[in-house]
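Presented as structure tokens, the chain that follows is alone, the form predicted on its own.
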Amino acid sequence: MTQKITGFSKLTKAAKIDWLAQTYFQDQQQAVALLKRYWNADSKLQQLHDEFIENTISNFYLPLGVAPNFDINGKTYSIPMAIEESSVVAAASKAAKFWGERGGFKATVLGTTKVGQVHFTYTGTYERLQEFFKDTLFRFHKEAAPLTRNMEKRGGGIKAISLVNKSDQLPHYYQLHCEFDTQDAMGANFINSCLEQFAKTLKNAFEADRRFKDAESLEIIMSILSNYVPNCLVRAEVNCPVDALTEKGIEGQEFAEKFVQAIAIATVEPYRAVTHNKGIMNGIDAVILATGNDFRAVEAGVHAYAARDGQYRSLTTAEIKEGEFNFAIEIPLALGTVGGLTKLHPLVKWSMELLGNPSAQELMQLVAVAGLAQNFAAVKSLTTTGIQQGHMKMHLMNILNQMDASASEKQKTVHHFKTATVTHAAVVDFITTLRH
């Protein structure tokens, strides 16, 4: 049985690694060497990475790729994408080229409202609580003023605070539902600080209010932002005459009708919708990672939005109207371009400069376009050649690397599979034949 350890976090990095190697690995020297192999040669840069999280022992690299030639709102971008999955960057690039020849992408921010809540219980009458809330509302703003002053100078701050009664769903449960505008910051720390101040104001005002009887109690449960931001919304779209979709022997009308049907299936069938939206998130997450934003928060909020009417559905829509093909996405995205990793991680700063140092709203548009492009490429493949043909050719290099193929073997294999169907077994057989 593996031994447990106390005080692990207090050990030096070298001591942590030694303990892990001695406890879990047969070849201790190799285990240590592998971790050190991924350290950055620049000690200052490595220290920066070490301090991003706790108990750091090495770096875990993801490839950073670029999808060029994205025409968005009349401006051309090269979009950075950090992801480990083959074919994602290639698919985005193909979609960018396809729509660049047909008018490009259009994107619009529909809202920038972010949300946080103070959750509490209250045992008295709702009517008395409502009256108390109306009388106390000004204090929430006043007592949070030291926290909101700088954000207000930038045009953001608290947008609204409302009292919500949830006691019919959970006994005695109420909340302060709070809306914020955090401008170019993602705003998590700002929102959570405001919420904790609201909680103090609420509790102090309640205890000082003589309208409440001894039998009535108010207890703060927690104060936290929400990653569900249905009013921090962006729309991206493409459209062109149906005839302009004609390509490689496939008539535009036939392609458009089949494409629209595929989106309709993902709208009514949750099993399909999950995989459909996962493909969208391939593009979205890759850009979010490259720009130092929180892809887990975005994932949670986007998937909740996909199920906002009670059933999980496609995030994209498609239609043919008066001879015009229209394809669009609307998604909630709470992103930031200042603070956090955006100013610390050198490659994040590089990615931001590549994009022209966008505002948070511009970044929302770019990310939404990446998701739409990814979905277009996937559905286009599914309804024409099939998804595996392109994906497996992109995956070919991964298979060759698994087999430790030499440069010569890779060259011969790639040439062979230009005309042959790529499968794992077929590649193994071909390499085996080459080696014999």
Given for the second form:
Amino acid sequence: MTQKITGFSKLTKAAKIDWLAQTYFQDQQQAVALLKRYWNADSKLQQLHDEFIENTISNFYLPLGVAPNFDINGKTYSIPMAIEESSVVAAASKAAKFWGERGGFKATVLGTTKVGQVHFTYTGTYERLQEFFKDTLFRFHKEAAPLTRNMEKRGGGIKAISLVNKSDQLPHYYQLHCEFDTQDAMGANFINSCLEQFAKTLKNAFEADRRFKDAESLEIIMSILSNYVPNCLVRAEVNCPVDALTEKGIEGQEFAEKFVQAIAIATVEPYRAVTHNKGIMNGIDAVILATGNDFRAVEAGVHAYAARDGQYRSLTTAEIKEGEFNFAIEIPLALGTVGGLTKLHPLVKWSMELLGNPSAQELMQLVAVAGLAQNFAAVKSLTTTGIQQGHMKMHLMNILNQMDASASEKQKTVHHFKTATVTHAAVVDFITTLRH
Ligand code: MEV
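Having looked at the form predicted on its own, could you now put up the form predicted in complex with (R)-mevalonate (MEV)?
And the full complex, kicking off with our chain again.
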């Protein structure tokens, strides 16, 4: 039986750790020591991390890797990636090299509209609500002005507020559907503050309006941004003559046809589409994390977009047209390069500088390219050598670490498996033989 505790968040960090060690661990000293080993020696830096969330007891590391040589819109980038999966950075780097030799990546922002909604119930007629909304619209803008002034100075602000009738789907349910431009900020706080002000204005204006008889009521249910941003959209693409795809004895035409077929399968078959898109998110999430953005928001929005016509499908498209191979991705990405963690987390700041301190729109392009590159590398492997060859080569070090291999054992094993197929059993056998 585990124990419950009251006031855990009020305990000091040391007391929290002691309670956890005593309550849950066999070897209490070891449990405490491990957490402390991951503390940063620089106490100011540690305090910064402690204060990101509640109940911080230690730091949880992920490797930060870099995929260099990404040619995007004529500029070369080294892309930072925070991820634990062994093959992701290597795959991105390979794709960057491959497309660097074939004209590079092109990326375009197709829209930057972000969305938020005030959800409310109303018991009267829609016509009366519509009239009231028309008369009240200016007040939403006016009463939110103190919140929007700075954003407007930067070129952003409220783009549109509309009344939506959803009462056919849920009795008495209506919403204010609001669109925003938040420039280089992800904008969650800006949007949510505006929405909460809109909700106040709506309620106050309704209560003061004599058109509504006593029998009619309006209740605010909630005000919140949406992570579904189909009009905050970016496209990344690559193309080259089909012949230019010829590589290592595989004809360009044969490769391109199989590749296009693989994308077509992921377009019609949801089981494949989910794995296909997961591979894309390997690249996207890694850059999102390294640049301090919210990968949960991006994941939720991207997957909803993949199912926008009612069936979950591939996020990428591929075709052969007039001798050209075209491969592209279109994804919604609400990102920020100011605010949030971007100026706070030292490694995020570092990653941003590595990218040349991009605008949010530039970051959208880089992230989309990382997703496209990752998908290219995965589908290329899947349709040629199979995924395990490259994957297991990169996983080799994990197996060696699991076996506590020494530096010399690692060196010998890596050398051996340059020409042999890596499987878990083959590596165990090889090390066992070495150790005898
Ligand atoms: C593994 O993390 C990702 C892949 O499964 C993606 C794919 O199948 O396209 C290799």
